[in-house]
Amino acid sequence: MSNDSKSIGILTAGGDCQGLNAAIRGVAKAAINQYDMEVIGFLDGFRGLAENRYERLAGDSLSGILTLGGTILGTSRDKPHKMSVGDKVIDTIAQADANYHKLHLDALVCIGGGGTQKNAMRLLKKTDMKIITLPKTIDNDVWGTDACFGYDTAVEIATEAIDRLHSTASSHHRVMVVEVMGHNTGWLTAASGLAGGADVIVIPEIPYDIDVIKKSLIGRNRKGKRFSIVAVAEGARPKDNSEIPTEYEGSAAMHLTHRLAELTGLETRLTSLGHVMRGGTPSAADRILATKLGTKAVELIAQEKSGFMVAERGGYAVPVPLEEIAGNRRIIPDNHPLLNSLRSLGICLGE
């Protein structure tokens, strides 16, 4: 390794999600076998910055993770700005830029979803550091970018299992509903309902209507259908704005559940897919897409480019200024083609 050479770190923050072992190895292979960087991981997000945890990344390290889910590097979700050391919560940004110049890194790269933009945003204003980020969330609400990595694997894993419980739902004669993640948009339960052929599908963006659910779902029944299947997005809320009862808070889909069985009579059952969609292999599409945003990323980073996270935009991987990203979500608009696919399959939204 020449004396000229750049040495860069790597965090991955947040929740977990597939492709980020692959976004790793694209950044750490990108910098070592073009550029002759060195490179560390921080473990544990921005708490091993702020720590001083991190390990050295070289060939044995990166050998056969691109097919593995989770992160090798651990993750958290603390705050530089406020994060938890015993019993008190300190701004350890100070602390996070000495480590940085004290391990003389030339970048640092924050793998991570809306959380981690931000947190990588606060750095970049109070201090020194070269940052590049790199979206990744199973949400796919990351501002500026067309997808983030983690989305596709989980858009698979729930399709698959609303395609199983079409089985049960049918011997039963039964209304399932479906609980996917997604606290703040729809685009993981309206991708994989219009994929796993859900009757209704209802998501944070459209306020749901009971009773247009509730009419559609016995439409059915009337018609002979003996069974649907209600596709419902964690972070749902009535159109009325009434209040979820206590005994239901946490699950608006228990509480959607327990509604529908009452006001339509029919037998009707909850299935809550939880944190199973984040795990397992990475689909080809999203070690592809993380590898690809990786080696841009080190990329930038040879031009000494910092403060922009690396997008994919038309099939391109490209440079978007940090500060336009952060505090921004990325959600469904209402003319956007997958919801007016689904009002033209007659898919009830529960508008």
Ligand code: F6P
Contents of the next structure:
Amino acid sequence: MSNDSKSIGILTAGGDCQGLNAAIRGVAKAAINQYDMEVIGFLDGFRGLAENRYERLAGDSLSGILTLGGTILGTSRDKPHKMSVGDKVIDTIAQADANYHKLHLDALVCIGGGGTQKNAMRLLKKTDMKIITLPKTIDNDVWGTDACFGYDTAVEIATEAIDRLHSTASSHHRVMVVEVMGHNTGWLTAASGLAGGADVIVIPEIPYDIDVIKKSLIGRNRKGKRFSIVAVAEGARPKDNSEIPTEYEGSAAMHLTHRLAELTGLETRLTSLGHVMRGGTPSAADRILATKLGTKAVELIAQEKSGFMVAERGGYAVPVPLEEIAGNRRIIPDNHPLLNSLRSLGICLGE
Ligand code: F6P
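Mind giving me the form predicted in complex with the named molecule, seeing as the form predicted on its own was just shown?
The complete assembly is shown below, putting the previous chain first.
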């Protein structure tokens, strides 16, 4: 290592997803092999940065992690400006800045979803840290990028679950409601619902009319189709918000399941996929995306760039100013091809 080579830190923050270790590996290996940099990984997201907990990343620690789920660095939803410490909530931005300089870092790579992009922006505004971010989340809702890593694998998992629900739905002649994660967006539900052949797909972007869904299920039953699959995003909401009683707050799918059973008289069951969707080995597409964005991040650091998220755009890894990203959320636009295809197929979207 030469005297003028750089040192960089990496952290993973927010909910975990598949491809995080591929991204850590991509950043660290490119930094070491191509630019002779030193690399450390902060543990448990922004908390590790504030508490100066880190490990050196090289050789063995980067071997065999490409295919691993989760993150070898650990993660947390802690925010640097509002961190719980004992019974207090404190601003740790000055601590984070001091640790960054104490370790003689030239840049920090923050890997996370929408919340992480906002937290990185806060650090950029209040310190002189150099920061590059990467977009990860199963929700696929980070603004400014065509895709986030984690999403492809989660779509596969949800699709397999819907495939498996078909046979039991068919044997018992039931309506099977499946709740799919995705926070306040419907990317995961729309994609896995399409790939799994769901009959009804309910997403937050299209507030649902319960009567429309009822008619669709009864219509199928009358045509002799004795089972139905209803894919519901966890953030789904009825057209009339007052319709969700307090006992079902936080579970639109549970409410929908009970109401559909009442309204249709059909036997109905709910399956909630939950955190299973974030577990296990990443798909090839997620490994490739995470590596592509991770290695590009290092190229930007080598060029002394800061304040960018590396986005996927048209198949290329492209730097986008973080100020354009932070605070925005990417929802499914109404004219998106995914929704157009679902409508063309006659899938009920509850609209
Ligand atoms: O952002 C990813 C995600 O899995 C969302 O789909 C979900 O709403 C949320 O995280 C769950 O968060 P937690 O892991 O904190 O329960």
